[in-house]
Amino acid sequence: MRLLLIIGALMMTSPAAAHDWKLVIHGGAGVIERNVLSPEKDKAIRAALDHALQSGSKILAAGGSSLDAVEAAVRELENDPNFNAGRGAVFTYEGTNEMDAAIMDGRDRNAGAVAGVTSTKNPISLARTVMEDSPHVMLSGEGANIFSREKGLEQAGPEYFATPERKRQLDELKANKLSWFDVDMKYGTVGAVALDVSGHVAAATSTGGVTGKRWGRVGDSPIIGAGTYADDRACVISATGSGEYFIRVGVAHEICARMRMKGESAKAASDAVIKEMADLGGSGGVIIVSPGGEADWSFNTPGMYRGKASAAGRNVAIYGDE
């Protein structure tokens, strides 16, 4: 009786038992409203959502890594023009597209990161790329261009990147001397967080930055504490929003950090930050998952392009409301 006993209480302790798998997506958040998105445009983007959480959902499924979940699931909102990344990246003042992207392993918080490049079909595997081989964190411009035609990424011509949309926003922005948030009354941002069943956590971010930015300007996607951060000790954060706020609170960096010195839960931790942001001035929000399976959002705009899967299931959302 007694040995039956202590097998029981190893089978309850196991990691595989101990992690139920968790996936949590963005694609971006600011002034989404459901008057300013059309019905067809709506059933879009919850598409699009729901197939990038299907992409990472499998490999957690199957007993794969948090990594690799979260990669594949940023690829494919990246192929997706619907998003602010990748394909659908936004022009610069110049009329070109150039693209941050960050990746980040909880298990000893190694990461990687790029900055303004311009040619890689998919800019979340070169930041996974420079991460693991390369001895360097981030890459920009056309060193990391350079970098990614001799690791044999994927490229892809200007024509690839520059959708018809992007171009309408670019031309409204200087007809009308707006700023880029008039143009895009959103943050395209889009971003993936893990827990896999073997307890780790991984997180990736991806994005095309924002409408006329000028001067090879770098948002917080690709900055590691800002708006990507991953730690097995704490959290796991992907952000989107104001990136000059977001850069200057530390907000990935920073919710982790009260989880871990604090105890505070992933919610109250994420709220706190987002506030802490917004009284600066700031807007946006991020996604959470810990360690412990909590796997959360928070957001002080009227929406976020968001969802959630585990083994219990997938569900996306667009507005505040839901």
Ligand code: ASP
Second form
Amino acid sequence: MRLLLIIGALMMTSPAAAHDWKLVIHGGAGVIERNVLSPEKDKAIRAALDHALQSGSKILAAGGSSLDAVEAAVRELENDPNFNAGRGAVFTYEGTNEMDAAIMDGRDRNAGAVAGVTSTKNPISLARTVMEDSPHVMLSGEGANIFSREKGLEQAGPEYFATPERKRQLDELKANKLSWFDVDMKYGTVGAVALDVSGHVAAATSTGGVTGKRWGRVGDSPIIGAGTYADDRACVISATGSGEYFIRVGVAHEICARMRMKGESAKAASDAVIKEMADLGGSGGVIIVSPGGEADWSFNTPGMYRGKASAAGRNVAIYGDE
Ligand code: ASP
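Instead of the form predicted on its own shown above, give the structure for the form predicted in complex with the ligand, please.
To see the whole picture, the full complex is given below, headed by that same chain.
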């Protein structure tokens, strides 16, 4: 009897149905080839990706939630000027930085998003506050800035977000009368997707959008179902690339729908939907994790800044052949 009680108590304290945690991150996709990236930049990007993986992994390894892990990983990438999110966001045509972000919880498909925000140091945390502390899913522009201040999120002035490299890209675009997609052909949006030990998934995506954007343009990143999606029944996605095409295809939701209704693997579903998006003329990629533990990516660009972590270890990659 006593033995049975001890076994019963042990069963109650050990985590029910423990899952192997997984974390996948990206820092953008595009024409990222060995001859266009300096060795210093290559090193800096790898170190930043690894640092973000470590932040999220620490939370997941300790039994924390996928939601906390993806927010932590994305905050690190937002703080790093090498990526087009938070500090280092690209410039609009008018020379400002307008950021978009979204977060989603696979448990109940609760979601929060912001578009065109200009003064919150970490837009991903503002998206989370919209999800948890407002009756809405998406806030935009000045209203979202006001909400951020009211909720006491850390604010930053325009000089914090603006970096000389992003200004150079805007000047180049204007001087050469290029379209957004021609400037360096790189999308530096950041994102994270994770599965925690309780079997729940979450996604986070944050971006400055595309260089030279105008007229309050909003990309796919903050649009639930386009650049960000999380559903415990299927998968969790964060995307980067030519946002207009990702919106038209509903990339993130479409991948999860194929897995849920057609029973496709994470890789098969994401490859199929990236191809569909590419056939329309778009480019970019996604990172994906499934509740069953698949952790993968798919992209049609020469490279994608990306990394994976699990209890088995961490690895980061940049070029298509890695
Ligand atoms: N997908 C983003 C957008 O269109 C850009 C990026 O991935 O860097 O706003």
